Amino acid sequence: MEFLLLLGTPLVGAAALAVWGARPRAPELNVVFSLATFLAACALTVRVIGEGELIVAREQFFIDAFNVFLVALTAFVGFTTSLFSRPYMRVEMEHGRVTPRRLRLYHSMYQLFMATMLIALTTNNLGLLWVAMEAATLSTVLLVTLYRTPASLEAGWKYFILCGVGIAQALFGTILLYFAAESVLGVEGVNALLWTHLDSVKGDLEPTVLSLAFVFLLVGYGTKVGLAPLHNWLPDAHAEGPTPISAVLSGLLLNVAVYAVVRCKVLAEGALRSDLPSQMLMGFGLLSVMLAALFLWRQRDIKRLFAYSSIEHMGIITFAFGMGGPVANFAALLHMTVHSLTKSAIFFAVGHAAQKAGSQLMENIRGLVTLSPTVGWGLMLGSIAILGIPPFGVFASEFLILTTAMKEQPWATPILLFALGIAFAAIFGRVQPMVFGEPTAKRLPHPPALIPVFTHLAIVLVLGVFIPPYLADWYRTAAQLIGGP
């Protein structure tokens, strides 16, 4: 029942808001559907923790400690983002940036986007995983191009082409995976793409085919993660789309793509019995961290700045999953959690700040702490948190990743420290005058939605000081399921 509500609620919401999405109460309706999805995710999480893994719909869907944690996180951030989008989109309407027709499109595609991510996270069928990832791309293309400006259309087209090419690579990798599985699970037909079946026989899969399949899967889904050098779509999509979409792209979609890569890595490692998949993840992760840190210095647009920060943190997470093992996997899962919460909170604050200034250029945003102390402090605290300053949770996860790297991959530690130092200087040097400089903006016609900002930051602060035992056990169980060298 909980599972049907989890997937059915956003699908019904997408259909309902396609009809009523332009009405005055449509933002509240969007919140109601998002809240119902979150409550269903909570109920499903309680059930999985209490009863163990769950297989439903003739084995087409599979929920364990690893993906149910991401389901709960996705539903929670989706709900808080819907709260933020209420006043934000109303201001956009009053400024003439969106029409009622586009508002209907925004609300319906928002719910459809949530549904596609939840399907991708819970499906047991790697073919359906590919379909859900492609559907997520198509729905977010419509959201990125919502404003219909030349820049947003260009960003949407780049996003569609690059992610389309990437997802085509993932399709070829999925076909190769089926080819490798057919000789072992051939009598099962399409069930040969079920992850649980593949995981049970991964040691018998053809290593040569699996190694080639993993390369295509990593490149394909890595494009959606935003791993360098496949990241070019991400800064444009974040900068030109509505800010609530920037929050869910950065905080949720990248996690879903990482999840797909990790599931494929488990199969590849079991078949190859080597550390090649781990080395590839570590290589792509370090390249992403370094490249993003260097590009941070060149940014003038506030949303592009934090888009490159997302690339940096996805690189850290990918590197941690590449190292593997209980501690690195635990740290990667914790980092996924705190990055999602912190980065979405930052985009919430950035959205209100850009609306106040009427510009996303950092040079035009000044004196937020004077003009709107809550927005200013929200942006400042979010920036401090994402830079890994204690006692926020990002510090705890990065500390675990760095100390594990010192022990297991000492050659990578100086690279990580150097990149983190560059990112710290670049982001802090730009955010400080935006918050404490001379004010240049005006007040908003609607009160900003800042409860989501400080709720997210409070959770991140708590996770940096104390991880509740049940949550720590949850992370440990998921880390053991992922395994690794």
The other form holds:
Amino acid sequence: MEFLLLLGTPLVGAAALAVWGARPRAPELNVVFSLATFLAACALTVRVIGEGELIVAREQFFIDAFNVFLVALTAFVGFTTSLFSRPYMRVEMEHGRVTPRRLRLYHSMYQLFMATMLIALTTNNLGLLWVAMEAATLSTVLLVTLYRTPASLEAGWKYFILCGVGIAQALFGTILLYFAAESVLGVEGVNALLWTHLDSVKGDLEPTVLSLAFVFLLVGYGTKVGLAPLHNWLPDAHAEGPTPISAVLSGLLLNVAVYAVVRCKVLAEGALRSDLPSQMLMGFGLLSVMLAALFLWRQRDIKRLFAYSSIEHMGIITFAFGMGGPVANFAALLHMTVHSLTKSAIFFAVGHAAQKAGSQLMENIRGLVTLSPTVGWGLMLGSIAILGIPPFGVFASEFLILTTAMKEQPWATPILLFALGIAFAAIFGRVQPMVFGEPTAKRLPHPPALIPVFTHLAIVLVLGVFIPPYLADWYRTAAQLIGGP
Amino acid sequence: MNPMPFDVQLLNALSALLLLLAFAMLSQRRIVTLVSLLAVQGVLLLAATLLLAWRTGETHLYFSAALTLGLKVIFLPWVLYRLIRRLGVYWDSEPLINIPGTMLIGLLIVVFAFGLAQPISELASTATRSAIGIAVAVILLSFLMMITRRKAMSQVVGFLSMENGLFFGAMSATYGMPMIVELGVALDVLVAMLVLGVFFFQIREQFDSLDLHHLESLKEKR
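Following the display of the form predicted alone, present the structure of the form predicted together with its partner chain.
Full assembly next; the chain just shown is listed first.
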């Protein structure tokens, strides 16, 4: 029941908002649907904590310790982003950047995007996972091009083609996986793509086919994670679309893609009995961290800056999952949570800041703290949090990842530390004058929504100081599930 | 050695034709012809699916044959022809690598694809296992086409041809994916086409052309 509500609400919401169109209160309706989805996710979470793993709809969907926390996180950030998007899109309307028709498209696609992500997270069928990931791209392509500027069309085209080609590789990987599974799970083949079934026979899957399948799956879903060298779409899509979309792309979609990669890694590792999957994840992760850190220096657009920071953090998470084992997995899950919360909070603050300055170029944004102390402090605190300064939660997860790396992969530690240092200098050096410099910004017709910013940052702060025991248990169970060498 | 049954020979002939078609697409600069070739590719896929369905007696293959007929033989080419007429893009400009060069790279890709498919073909028990290499080759050749073309329309044809290659690969390795997945993939392709249609008009409205060199300002040099 909770499950039906979880997937049904955003789907109904997409249809309802398409019908409702640009009538007044459309943004509020969007908030209501997002809130309902969030409540359904909460109810589902409570049930899964109480009763354990849940398999529904002829085993096509399942909820376990690993995905339930991502479902809750996705629904929560989806809800707070809808709160933020309410005043943000009103301002964009008044600045004449969106027409009523585009606003209707925006709201409808927002709900559809949430639905595809929730389907991708909860499905047990790896084929459906692929379908949902592709649908998530398709529902956001027209949102990236919402402003119809030449740059946004270019970003949308890149996003469409790169992710389309990438995801085609993942489909080939899925076919190979099905091929390997069919010989083990019987010719009927109905169950041969169900993850729970695959997981129970992963030791018997043909290793050569599985290693080939994993390479294709990693490249395919890795494109969506934004792993280097397939990250080209990410900064463009983040910078040119409306800011609420940047927040959900960065905070949620990347997580869902990481989730897909990790699910595949568990199978490949079980079949191969070697550390090839781990090494590939670590390699791609480190490469992304390094590349993102170097590109951070060259950015002038504030949204591109934080988009590169997302690539960096996705690299760190991928590296940690590559190391595997209970501690690194725990840290990676924690990092997924805090990165998602912090990065979306930053994008909320950045969105308001760019609207005030009338520009996304960092040199035009100055003195936020004098004109709007809350936006200024929100951006400052968010940047401090994402850079991993204690006592915020990002520090805790990065510290855990670094200490584990020192023990298990000592060669990687200096690279990680170096990249984190560069990122620190690049981001802090840019944000500081934007917040404290001479003011240039103007007033906005609608008051900004700052509750989401500070709620997110408060949660991240709490997670840095104290992880509630049930949450820690939850992470531990999930980390166990993912396993590793 | 037993002679191959006639229907398997026919299937192999169909897959050889698919490979030939992939090369034809690679060398074709007229976009209308490109779409026609894509439609022919759909027809070949349809024939192969029907033959396989008849041979194995698996009912779900008939469904996917129907899906192929509706989507790949009729609907997609129709949408593409309409788009071409309404947008007035008939010719692609000179590709990034000239056509003989592309063909040579294509040959190397085919050799590579057969090498890649070797371990899979050995393990496969289907009658069509020798076609897996061809499916991989078609996927990679379509990829090459997407890389070397400049017009958005030819890139889309490359994308759809890649999807056809994937479909053929799934069919020859495992007699097709489960029905629910195939339906989902078909739905995605359909929606992708609709999104693209909207997108093309947006691009043209903005630039008065579908040449992708307009879309190259977001480079990392700012």
